[in-house]
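In the form predicted on its own, a lone chain appears below as structure tokens.
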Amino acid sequence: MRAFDYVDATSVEDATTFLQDEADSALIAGGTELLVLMKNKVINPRLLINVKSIDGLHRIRADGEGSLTIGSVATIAELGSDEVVQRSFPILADAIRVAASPQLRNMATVGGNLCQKPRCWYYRGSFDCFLKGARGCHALNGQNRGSGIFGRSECYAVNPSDLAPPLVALGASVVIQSPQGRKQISLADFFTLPRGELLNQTILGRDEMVVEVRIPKQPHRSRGVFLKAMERKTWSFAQASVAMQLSRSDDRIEDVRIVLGAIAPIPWRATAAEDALRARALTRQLIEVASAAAVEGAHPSGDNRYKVTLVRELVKRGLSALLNT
């Protein structure tokens, strides 16, 4: 590991400022990813700057209206165990629940959850890949079970978040500082397809920082569900997940949003299946027609083709929880 200054920043204006005065610098709080990183030889950062010891930064806040603010260097255990969460926001604390193991729980942090590299081992190895400024992508072409069926870029590589499919679903917002002052983003352009000098899976600039995240309050009956595909029942990131989120009038699905993860670059809007869906009574011949919708557009290849079926599995077994709720 290279060696490295580390600095206590006292406010997030100082952390960005940091951020500014140093192009080779990188945010820590838990250090579950970026410590790995490192080890690995990824990414030689020669600052780091610790973002947990700005106060205020850890609080999850109610409004009493029914949303919810949570502070970026909030572990993922905190968030879980927030009564607010487990209340009203149910589809998140089921994706917390099968997130890491309890001991990463209790040390990463939401923001570097929503902002952690893929895991493509292409990108985690020795190998130059796309994301570490080479031309063209690994996967494509070689050992791609893990890789994305969707959200066609010049990289493969799946976003590994559990978090950002249950957030994009609520409808969250993310609140972004730079020295420039702030600005508040859906949560859903917040991430973006790598292309060309956009060697990157969210649209975060050098300087800047994820202070919040907001959750908006859930229309009258509005219920959730979150599943998650993996090879472990422990520790171990999605091969496909789905979070769901539909709210009725009248026995008709009035609005829904239906996040697919770890099958894209980016959690990935099922928006064929949510057309599919809209405006109608649910059944269980409509949930055949919207869980095939679903993997409408998928382009899988090689090792990789198994997650077409994953997915349309995952989302009629969604679809079908919610069925009578």
Second form
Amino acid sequence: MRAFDYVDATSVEDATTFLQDEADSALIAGGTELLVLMKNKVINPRLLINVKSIDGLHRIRADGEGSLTIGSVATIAELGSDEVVQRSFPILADAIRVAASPQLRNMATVGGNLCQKPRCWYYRGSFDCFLKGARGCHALNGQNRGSGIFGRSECYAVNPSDLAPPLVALGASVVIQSPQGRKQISLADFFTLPRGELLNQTILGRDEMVVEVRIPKQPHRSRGVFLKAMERKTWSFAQASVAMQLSRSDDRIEDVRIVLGAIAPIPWRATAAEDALRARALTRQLIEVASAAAVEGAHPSGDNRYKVTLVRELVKRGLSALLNT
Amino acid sequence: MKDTVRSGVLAQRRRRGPGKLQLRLNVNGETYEVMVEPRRTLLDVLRDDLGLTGAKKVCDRGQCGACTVLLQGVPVYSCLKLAIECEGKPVETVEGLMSNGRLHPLQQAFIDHDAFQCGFCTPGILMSLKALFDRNDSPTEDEVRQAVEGNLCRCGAYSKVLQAALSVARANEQE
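Complement to the form predicted on its own: the form predicted together with its partner chain:
And the full complex, kicking off with our chain again.
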């Protein structure tokens, strides 16, 4: 790691002002992502701004009416052991149970998880790539076992977050703050395909910081499933994952969100599958239709073809688990 | 506006580094004063400045678990913690497991069950298990497995580790 200055932020305003004043700075929360990138000299900030020191920013608050507000430096372990998460948002608890390792869950934060960089080894290694300001994507015709099958853009790296798919499926939003003020946007809109000048998978600006994640109350009789395919049983990034949340009225599906993870540069809504399900009763036949629809338009580029099968199968298994609930 | 400018100057003074600065660390109940740069990890400071070489430096990227220590009672990878982040927070390493000249029951069980070959992962695994047993002294097999999910053993001593940990759990149950 190159040498840097370090400061404990006293407030969100303090942290974002430091971000604004020092162009070559980065926020540090869990550090599990940042310090690896710094050790590999992918990024070399001159100032680290510690945001764990900000009073109250790790708090997880239930409002008593079914919604939850999560401070961005709450650790993933803290979120996973939260009673409201376990009771009201089980797909999030399930995703956390298979995310990373106990040590990483004790360190890594919710905000940091949503801002993590892709695992693409061209990006993490000593290659110039689109995300580092060069042209083109080496993964297109190179090592692309882990690359995306949806959301073709100028970069093929997938978003690795285990938390993002369930949070998007639950309709979560994020609160972002900069020295210019605060705004709340849907988490789905927080993620974006890297292109043009935007060398990132999120819209987060240079002097902006994720402050909170909010999960709204779910509809009555809402049920969900989270499934993650991994190369080994534990402590592994997803090869593909699916988070789905649906609610029914008189057995007809009303609200439905199916979000795929690790197969596109953003958490990917399987909208064709959702459309196939909406206003219908869930049957084995419909599950076949919906799981086939989930991979419509997939464009594998070589060694990542297995992800098409994985996605179809994960969606099928997820919906099957909801069949008799 | 003037206030903002002035507070900005004060804020800049709070920056520490990039050179060495004095830190007070609390490791295994003892206070240590060290002079280190902000970029030094807890792992490097433990090993190189304090001579506590129990926590091992293997991948140095949070992918193996050999550097596991307890920070405020919970297992973390010390290769991904800056020493400066640990000021004033209790750190526990494998060197602190013994008390009054006696091995920790987990350490003794590792010996009795031959729960290691090369031993490089052992200090990290012991600390993960110590954190588990501190909050639940008779864990189930699943709980033990989950507790050591973040520690790799390339010799493959996992089943002996499991036996050792469960023997301590059973002994605690009978007390």
